[in-house]
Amino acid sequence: MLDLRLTRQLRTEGTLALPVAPGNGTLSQDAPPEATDDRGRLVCGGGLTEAELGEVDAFVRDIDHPGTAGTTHLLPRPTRQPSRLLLVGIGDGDEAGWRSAGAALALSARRDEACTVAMPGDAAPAAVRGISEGIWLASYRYRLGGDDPDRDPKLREVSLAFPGDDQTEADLDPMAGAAEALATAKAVAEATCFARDLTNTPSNIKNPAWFAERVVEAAGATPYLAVEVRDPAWLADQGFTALLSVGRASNHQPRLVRLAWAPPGATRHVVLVGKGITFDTGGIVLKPRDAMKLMRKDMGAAAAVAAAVLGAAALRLPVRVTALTPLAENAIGADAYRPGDVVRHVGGLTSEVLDTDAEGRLVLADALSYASRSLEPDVLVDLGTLTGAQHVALGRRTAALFSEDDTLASGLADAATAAGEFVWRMPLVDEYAEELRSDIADIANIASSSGGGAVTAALYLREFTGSARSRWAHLDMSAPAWSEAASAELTKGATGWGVRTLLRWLSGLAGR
């Protein structure tokens, strides 16, 4: 990740990038008093002249500048410094509208290797969050090849100058919460970009296996922070049948990985369960090839629901929160399971298998089931990238959202919102359940009609939640897992989808 810091002194090298807001905004103190008329106007003069600013002015009126959020343009200035002056949309000057000024920055600026954002006096710590988390999140990359030099940002360091006499950075943590709001951008932005990495790796590379090393890595020594990794032997003695014969084809045997953030004092139990198809052929219903390419995005919600605990260990946010992630390759072979098969899940209840290629569900049931079971949950969360249908009702950015529960609907479609992702709330219609009945099983994998398919998906998971029902949400993140192209802080690729809701949420539960 570059170096972002906050800073008292304005760089005269390299570009500048100053704040605009539309005409018709509410401009900070030290704005430089512009006409109010629909064009965009400096939210922050940046240290220039009185001359210069009346340059800077003309331009934006040439240019129609409208201050819309992430909108930019560049005023070069080749015989002065700074040289580049970059014009930064803010919209309304919250935080979505920073986050967007800040993706923006981070493209145009992307061949320099230093740039300074003046920050006006009174900016909320909801700015500085804001431009951070856009910052960090678009300059994200993930290559296994050598550097591109057509591709790679040479954008090392930013700084946001705040006016005021010089000063240390040190100085700086009492000022409007500025360097709290920094470090949370940063935990947040860390541990999406661990999902990304996760979710980007070739699935030639990661296995069940591999991401249980990958997660052992990333908890470290961290006190209060547990793993554990439970092997075949294990699963097949806690009953995981299910989850065994999606990943028994495999050459690759599935793994659970238990993550837990256990912070003394805390007493509400959060448990997250993330769907971890390492790899998804279809298994026996095996995908046409095209569908089949970016199976390797198939275990993005365990990735998520990972990074989210590290994210509330790096926050020390006093909840207790649990990961579980069902981890295997969906694969074909002789010992594949079959379409008819009957399998067995954590507590007892079988599933009739009519469809190979809805093996997500089937992990997740055993996961949901052993913790609603074992882990003695408050709440009960589930994410994956589980249905199509997910994709048609709702497009490419915006999940389907399942709960009986109002307040945690709320609560997590709030969060969402607020953390620049988007999420639905999708309804469970009970007479759905109709079409999930099994003659020789308790429940069939998938329903006996088509239409409905993220609903009807939600409806089976939640003959697995137990007692933990009426305090369980699932989010269907089949398609805003993945951006076929870059789009504001989103990279092409793995967007690691679900992270900032989740720890915007936990944030929310610890108060904060």
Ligand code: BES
The other form holds:
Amino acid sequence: MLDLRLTRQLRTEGTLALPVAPGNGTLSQDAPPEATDDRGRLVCGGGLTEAELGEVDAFVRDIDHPGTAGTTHLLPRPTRQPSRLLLVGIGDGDEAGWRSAGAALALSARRDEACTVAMPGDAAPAAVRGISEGIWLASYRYRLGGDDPDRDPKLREVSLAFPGDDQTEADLDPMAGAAEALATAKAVAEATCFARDLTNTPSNIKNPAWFAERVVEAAGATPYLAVEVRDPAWLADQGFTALLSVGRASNHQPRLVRLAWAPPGATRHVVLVGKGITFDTGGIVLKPRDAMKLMRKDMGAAAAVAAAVLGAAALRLPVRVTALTPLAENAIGADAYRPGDVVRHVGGLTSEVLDTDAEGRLVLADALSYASRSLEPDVLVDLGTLTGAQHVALGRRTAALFSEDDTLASGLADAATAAGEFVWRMPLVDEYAEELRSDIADIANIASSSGGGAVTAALYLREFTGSARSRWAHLDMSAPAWSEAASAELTKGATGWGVRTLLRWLSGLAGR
Ligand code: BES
Ligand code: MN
Ligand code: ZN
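Could the form predicted together with the ligand be given as well, to go with the form predicted on its own?
And the full complex, kicking off with our chain again.
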């Protein structure tokens, strides 16, 4: 991640970014009335002289800068310093507006090595958090090939410059809130980028054991952070037969990772379960090429929950949180599980496998059942890239949320909105549950009639939540886990969806 710092010094070389807000008025008090409608206005002057500000002001009017979040305009001044002024819209000036501004700035200034942002002296910590997360998330790159000088960003250093004098102690105090916001943004962005890295990794590199190793490596020797990797023998012993069946045809056998952050004094226990299919061929019910080619992303939820726990540890959140990731590769082979097989789950319930491509719910069922029986969760939340139906219902950016607990549902939805991710609550329609009846097993893994595929998947999972049913939520993030193109703070490919939402929500639970 690039170097992002708070300063009191406005650099005189490279790009100086000046925030612009929409609305009436321009910088100068005596602007002509006709110039005061609906156009952008500079929010702060960034140490420029009166004369220079006059020029900038004229430019803002000339280009009709709207000040909307993420709109950028460049004013080159080749013979002077700073040699480029970047006018960046911050919209309402709330966290989301600053986040868009940060993302736009990272894109516009990617050819510079350094960039300074003129922050208003009264910028709230949320502004610092927003712009920092926007910059860090938008400048993320995943690349396995050599350098690509045409496309690799050069930007290495961004300074957020506050007006004032570095020398006086009193002046530094207001920066304390900004420093804390920057540290929070960094932990969140690092966790999100970790999840993106894992999810972008091709499936000839990543497999269940590989994923587990990355988590162990990332956990390091952090105090109060424990990680356990369970192998197939342990899984067989504990009754994870569904997970083992899904992964049976692969040369890379299943694993279960438990990553637990348990700081002293924290009592409430949140358990996060994430689907970790390192590649989904569909199994014997083989996916066609176009549906299969991106299925390396089918462990995006496992990556998100593991990253969220790492983030909680980095932020030292006073809440106990455990990530549980059932990991398997849904391969095709002579020993593959078949349509019509019946598999037994942790706790004893059985599923009739009517579709080997509905594998995510099978592995989540084992993990949810294990969590509710053995981990004593106060809250149980699962995430999965579970259904194409989620995309049909809500489109590419909004995840589907299911819960019987209104407080939990609104808590997660509010956290998502605040974090810049989106969820929409969908109903657990009891009447559809009968479509999951099986003649020979406790439940079938697909519904007998079509429609509402994300709903019936959630209803299936609900059967495995045991005594945690009323404190459980399910997030289907099939579509938002991936972005077909770079857009604001999302880069093309894995988005790390869920990390920001979960960390926001956990921070709220911890009273922050
Ligand atoms: N991993 C897929 C769901 C998916 C599809 C995620 C597209 C991301 C993008 C899941 O395992 C799957 O195959 N679901 C099936 C369920 C069906 C067989 C009931 C689906 O959605 O088609
Ligand atoms: Mn599948
Ligand atoms: Zn899948």
